[in-house]
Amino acid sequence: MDKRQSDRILSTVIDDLQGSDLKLDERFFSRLGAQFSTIAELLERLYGKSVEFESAVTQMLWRLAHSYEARPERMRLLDLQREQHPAWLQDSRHAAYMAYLDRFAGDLAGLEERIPYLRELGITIVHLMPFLKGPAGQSDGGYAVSNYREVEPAFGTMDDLRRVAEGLHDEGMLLEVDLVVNHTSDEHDWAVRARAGEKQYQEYFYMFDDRTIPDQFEQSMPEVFPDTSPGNFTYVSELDKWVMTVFNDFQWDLNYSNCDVLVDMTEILFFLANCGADIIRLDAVPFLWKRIGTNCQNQEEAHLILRIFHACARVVAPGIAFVAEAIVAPMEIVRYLGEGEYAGRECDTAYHATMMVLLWDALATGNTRAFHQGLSSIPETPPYTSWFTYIRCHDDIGLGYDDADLHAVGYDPSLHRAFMVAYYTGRFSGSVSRGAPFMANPKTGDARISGTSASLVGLEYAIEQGDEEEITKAINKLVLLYSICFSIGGIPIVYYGDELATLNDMSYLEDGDKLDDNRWMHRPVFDWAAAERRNSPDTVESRVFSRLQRLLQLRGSLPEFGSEIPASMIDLANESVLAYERRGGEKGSVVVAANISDRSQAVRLDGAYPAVNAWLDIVSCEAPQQFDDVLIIPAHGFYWLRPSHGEVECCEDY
C-alpha cells in the first residue's frame, strides 16, 4: 500500500471515530497510529489491494476501537504497567498450572475455592483448558467451540469468569485461556447458518460441491487422527457439500482466505482479553492457512495472521501475551515467535514440544545424546519471548524429533520412534512404563503415547507390585523430570495431578463419548482426597508435592532462572548427566547437574570451574556427595549448585 492511500484510510477512520459516540482516549489513537501501517501492510499481503481490502482495513479498525472502549480500566492499568516492563512474563517466579476446569474444580465457583491450593504449590499462571460452550457429547475435550462468547453453562457464566480473573489478579496470579482459532464446532452459529444455506457463512469454511478439490488437498495432507477421523473432509448431507474437517468431522476448519473470518476472530480474541485473560493460547496455529500441494501446515500466511493479531493487540490490549500451540517440527516451532523484522512480533511464547520429547527420550535411553543434539539445532528465541517448558500436557506425546538429529547421534529415526512407543507402553523388555499407543497409523508406522507422567515413569507398576524401592525410584524419576523443566529456562508448566503423582484413569472406557480416545487416561477427574494426603508425611502425594513445591519456591527466588536468560550447556564427558549453567544472579551462577540414568554417576566440575573449591546444593542446602574432586550424583538425582566459597550458608538464604 502506498503512503498516500495509507494516510487517506487512517485519516478517514480517525475522523469518523472521533466523531462517533465511542469513548476513545489519546492513548488509543497514539497506539493506532504506531501500528496502523503494520496492520494495513499485513492485510494487503494476505488479501491483495482492492476495494474489498480497504473495506477490511476500515472494518478491522472499527472493531479495534469497540474492543478498546470495552476494555475494563483494571486491565488498561495492567497494560500500562506491562508496556513499561516488556519482560513482565519472564520473571523467574512464574510457573503455570494446566487443567481442565470441570475435571479439576467442577466449575468456576469451585476454582475460586481452589486458588489457595495452587498458591500453596507455587503457581502464578492458571491455564484453564477450553471452557467455552461446546456440543453435548463429543467435543474434542472442549476444542470444538459452539459459542466463543459464552461459558459452558455447567461451568458458570462470563461474569463468573471475570470474577475469577479478578481474584487471581488480587493474588498476583495470571489467567490463561484457550482460543481455538483454526476451527469451530459444527454447532457454532456460523456453521448453523452455513448449513441453512447462507452463502456468506458458507464462505467462512472450506466447502466444495464434489471431491475434485478435496482429493487434490488429500494428496499431500497428513491425517491428524487416522484411527477415529481418517481423511480431512466430511460429507455434509444437508449441504450436499464436502467440508474440510482436519481434526474431527464435528470441527469445521475456518477459511482465513475470507478476511471476514480474520476480522471476526480478532474481535473474539479481544472479547476474551477483556474478560480478564492475561495470556491467550492460540490453538492449532500451524493449520490456519491451507494450500493445495502442501501439507497445509506452517504456511507463510499463518504467520501473517499471527502478526496481525500481535499488532492489533498492541493497540487494544498490549498487556496480553499469546502462546503458539504449534506442535510441529523443531525448526518450525521457533518461527511462531517471529523472525526477521517480525522477530518477537508474532506470539510471545510457544510450547517447547521438542524439549518435552527429548526429556522422555533421555529417561528411556539413559543418555543425553539426542537431548544435546536436538537442542543445539534450535535457534535462540527473540528478545522478550520465551518457551513454555513441560513434561506433560493434555495431549499425547508426539515423537516430533528432527530426523537429521537422530541420524547425527547414530539412531535410525523409524526404529528409534518404534523403541520409544514400545518402551513407554510397557512392551519393551525391562520397561515399567504403563502408557498406551495413541493413533497408531498402519500406513506410516507412526504412533504417539498416552498416559500420566506417574504411570509413564513406573509408579503404577511399582504400586501394583507393592515394591517400595520401585515406588521411590518412580518418584525420583518424576521429580527429576520436573527439576529440569523448572530450571532449564522458559516458563514451566505443571500438568494437573502430576504434583500428586496421579496414575492413569481408565474410567474413560465407561464413557461412550470418550472410549475411542485414550488420551482421557491422562485427563482424570482431580482427586481432592489424594490432595489432602499431601499433608500426611510418607505418602506418595506428600513426597512428590513437597519436593515440587520446594523447587518452585526456590526457582522464584533465583533471578538467574528468569526466562530471558538462556541456559549454557556444559559437557561433563558423561552421557548420563545433563548439565547446564544459569547466569545472572547477584550471588553468581547456578549450575544444574541431573543424572537421567538408573545408576549413580561420577563427574568432575573442576575442568569447567577450576576456581571453585566447594559447592552447595541449594535444593537440600547441603554439600553434594563428593569423593575428592569427583561429584557423585545418585541415580535419577540432581543438584542445583552454587560455589560455596567456604562461607557458611543456610536454607534461609533460599
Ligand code: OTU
The other form holds:
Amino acid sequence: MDKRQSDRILSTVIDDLQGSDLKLDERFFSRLGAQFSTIAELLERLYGKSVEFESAVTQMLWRLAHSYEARPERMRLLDLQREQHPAWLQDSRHAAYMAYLDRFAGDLAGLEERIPYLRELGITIVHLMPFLKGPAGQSDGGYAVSNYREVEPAFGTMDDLRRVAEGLHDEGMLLEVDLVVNHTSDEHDWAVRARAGEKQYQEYFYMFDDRTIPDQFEQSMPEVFPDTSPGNFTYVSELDKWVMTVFNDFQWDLNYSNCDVLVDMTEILFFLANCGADIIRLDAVPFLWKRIGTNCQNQEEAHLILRIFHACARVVAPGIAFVAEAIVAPMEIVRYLGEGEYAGRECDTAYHATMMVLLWDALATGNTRAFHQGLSSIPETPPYTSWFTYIRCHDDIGLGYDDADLHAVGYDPSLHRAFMVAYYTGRFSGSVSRGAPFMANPKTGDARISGTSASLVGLEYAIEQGDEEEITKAINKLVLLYSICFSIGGIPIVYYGDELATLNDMSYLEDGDKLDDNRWMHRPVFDWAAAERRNSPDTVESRVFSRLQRLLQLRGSLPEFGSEIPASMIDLANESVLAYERRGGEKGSVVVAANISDRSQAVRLDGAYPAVNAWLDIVSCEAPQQFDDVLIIPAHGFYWLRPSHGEVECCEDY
Ligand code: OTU
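For the form predicted in complex with this ligand instead of the form predicted alone, what are the coordinates?
Full complex below, order starting with the chain above.
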C-alpha cells in the first residue's frame, strides 16, 4: 500500500473516531499512530489489495477503538507498568500452574478458595484451560468453543471470571486463559448460521460442495487424531457440503482467508483481555492458514495473523502476553516468537515442546547426548520473549524431534521413536513406565504417549509392587525432571496434580464421551484428600510437594533464574550428567548439575571452574558429596551449586 493511501485511511478513521461517542484518549491515538502502518501492511500482505481491503482496515481500527474504550482502568494501569518494564514476565518469581477449572476446583468460585494452595506451592500464574461455553458431551476438554463470551454455565459467569482475575492481581498473581483461535465448535453461532444456509457464515469456515478440493488438501495434510477423527473434512448432511475439521469432527476450522474472521477474533481476544487475562494461550496456531499442497501447518500467513494480534495488542492492551501453542518441529516452534524485523513481535512465549521431549528422552536413555544436540540446534529466543518449560501437560507427549539431531547422535530416528513409545508404555524390557500409546498411526508408524508424569516415571508400578526403594526412585525421577524445568531458563509450568505425584486415572473408560481419547488418563479430577496428605510427613504427596515447593521458592529468590538470560550449557565428559550455569546473580553464578541416570555419577567441574574446589548445594544447604575435585551425584540426583568459601554457610538467604 502506498503511503498516501494509508495516510488517508488513517486520517479518515481518526477523524471519525474523534467525532464519535467513543471515549478515547491521547494514549490510544498515539499508540494507534505508532502501530498503524504495521497493521495495515500486514493486512495487505494477507488479503492483498482487494476491494474490501480498505474496509477491512477501517473495521479493524474501529474494533480496536471499542476494545480500548472497554478496557478497565486497572488493566490500563497494568499496561502502563508493563510497557515500562518489558521483562515483566521473565522474572524468576514466575511459575505457572496449568489446570482444568472444573477438574481442579469445580468452578470459578471454587478456584478462589484454592488460590492459597497455589500460593503455598509457589505459583504466580494460574492457567485455566478452556472454560467457555462448549457443547454438552464431547468438547475436547473445552477446546471446542460455542461462545467465546460466555463461561460454561456450570463453571460460573464472566463476572466471576473478572472477580477471579482481580483477586489474582491483588495477590500479585497472573491469569492465563486459552483462546481457541483455529476452530469453533459446530454449535457456535457462526456454525449454526452456516448450517442454516447463511452464505456469509459458510464463508467463516472451509466449506466445499464436493470432495474435489478436500481431496486435494488431503493429499498432503497429516491427520491429528487418526484414531478418533480420521481425515480432515466432515460431511454436513443438512447442506450436502464438506467442512474442514482438522481436529475432531465437531471442531470446524475457521477460515482466516476471510478477513471478517480475523477482525472478529481480534475483538474476542481483547474481550478476554479486558476480563482480566494477563496471558493468552493461542491454541493450535500452526494450523491457522491452510494451503493445498502443504501440510497446512506453519504457513507464513499464520505468522502474519499472529503479528497482527501482537501489533493490535500494542494499541489496545500492551500489557498482555501471548503464548504460542505450537507443538511442531523444533525449528518451526521458535519462529512463533518472531523473526527478522518481527523478532519479539509475534508471540511473547511458546511451549518448549522440544525440551519437554528431550527430557523424557534423557530419562529413558540415561544419556544427555540427544538433549544437548537437540537444544544446540535451536536458535536463541528474541529479547523479551521466553519459553514456557514443562514436562507434562494435558496433551500427549509427541516425539517431535528433529531427525537430523537424532542422526547426529547416532540414533536411527524411527527406531529411536519406537524405543521411546515402548519404553514409556512399559513394553520395553526393564521399563517401569505405565504410559499408553496415543493415536498410533499404522500408516505412518507414528505414535505419541499418554500418562501422568508420576506413572511415566514408574511410581504406579512401584506402589503396586509395594517396593519402597522403587517408590523413592520414582519420586526422585519426578523431582529431577521438575528441577531441570525450574532451573534451565524459561517460565516453568506445573501440570496440575504433578505436585502430588498423581497417578493415571482410568475412570475415563467409564465415560462414553471420553473413552476414545486416552489423554483423559492424565486429566484426573483433582484429589483434594491427596493434597491434604502433603501435610503428613513421609507420604508420597508431602515428599514431592515439599521438594517442588522448595525449588520454586529458591528459584524465585534467584534473579539469575529469570528467563532473560539463557542457561549456558557446560560440556562435561560424563554423558549422564546435565550441567549448566545461570549467570548474572549478585553472588556469582549458580551451577546446576543433574544426574539423569540410575547410577551415581562422578564429574569434575574443574574444566569450567578451575578455581573452585568446594561447593555448596543451595537446595539442601549442604556441601555436595565430593572427593577432592570430583563431585558425586547420586542416581537421579541434582545440585544447584555455588562456590563455597570454606566457612560454614547458612542458606537462610535462599
Ligand atoms: C491443542 O493441541 C490442545 O492442546 C488440545 O488439547 C486440543 O485437542 C487441540 O489443540 C485442538 O484444539 O494436536 O495433540 O501444533 O499439536 O494444537 C494435541 C499444535 C494437538 C497441536 C496442538 C494440539
